[in-house]
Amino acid sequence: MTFAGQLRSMVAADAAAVAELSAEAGAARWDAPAFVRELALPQSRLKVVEADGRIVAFAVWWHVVDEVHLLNIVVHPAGRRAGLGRLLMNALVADAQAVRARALCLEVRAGNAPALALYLQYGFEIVGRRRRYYADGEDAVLMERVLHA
């Protein structure tokens, strides 16, 4: 399978494949109905990357007042380090700039070094920590990138 994929908006028909990818990747597990519900929310944006007829990455973010909040970004384990996370991050930043968001924000597992490195490369700064945030007791690192004051 190649991973040079096409970025597009998620549609309801993608929900089962995206839920399966989320489970395969060990990410926060949303089931297919959760993704369908997310698609109906006015603040929600969902993007997928499709390669060889299969969804290999996705991201979910919200527009909340003057911020864009990244909820989830997942890349198929076999497609990591192939630029798919960057493709999704570029879409996130472009969307935030298009709506003139003041800032981008997110939480990431404290032990997720590759994600932390990616976010730091995109200009995010660590602004806090939520102790034992995740169900398994791992801390969340709070990150923000200010786009304009």
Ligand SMILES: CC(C)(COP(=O)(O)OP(=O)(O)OC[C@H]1O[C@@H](n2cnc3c(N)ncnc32)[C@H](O)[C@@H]1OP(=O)(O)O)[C@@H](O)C(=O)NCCC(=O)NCCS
Second form
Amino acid sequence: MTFAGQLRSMVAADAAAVAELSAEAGAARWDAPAFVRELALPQSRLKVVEADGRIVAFAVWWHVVDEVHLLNIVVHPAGRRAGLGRLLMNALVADAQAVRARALCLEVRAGNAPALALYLQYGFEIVGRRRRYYADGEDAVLMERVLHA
Ligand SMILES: CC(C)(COP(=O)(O)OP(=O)(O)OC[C@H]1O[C@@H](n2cnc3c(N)ncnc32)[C@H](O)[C@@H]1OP(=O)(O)O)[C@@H](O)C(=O)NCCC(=O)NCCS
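Right, the form predicted alone is done; let's see the coordinates for the form predicted together with the named molecule.
All chains and molecules follow, beginning with the one already shown.
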């Protein structure tokens, strides 16, 4: 199943809606001011997906030297499994390719099966593990997709 959503860059006026979505999804708890600050960072890229005038998904990534690091990707619980994660991942990969990044990288909770499956589908490989990386003691799995040597 796919879901019709419009991908665009995030703007400051989206911050409250994106923070709300982030909280609803139980994802990294950035509040609206944190998203506004993030928008001002030169290395940061924030994308949202809008459907019927509402923000239903977002992703944040950073350009760091020759890597593109995915910080977060969140789809509204009611909109999952409809291709929105893929829509954002396609934008991430296209952006990384456009700047000729060497690699894409990310950390994910070891128990986050949906996210792990999504990243494996996008050619990421597990390259490491950080024990008890998260505040609740869960491990982080480090993943990378090399785009060019
Ligand atoms: C991970 C997440 C972004 C996926 O978004 P989504 O829109 O549901 O993903 P898509 O519909 O585009 O699915 C793409 C692929 O991801 C994988 N996937 C997504 N959800 C899955 C699930 N519940 N179980 C197993 N695989 C899953 C599948 O490989 C799927 O491809 P398929 O549908 O052809 O099998 C979403 O589950 C989410 O927002 N989770 C909460 C936030 C989070 O944990 N983010 C990751 C932080 S590192």
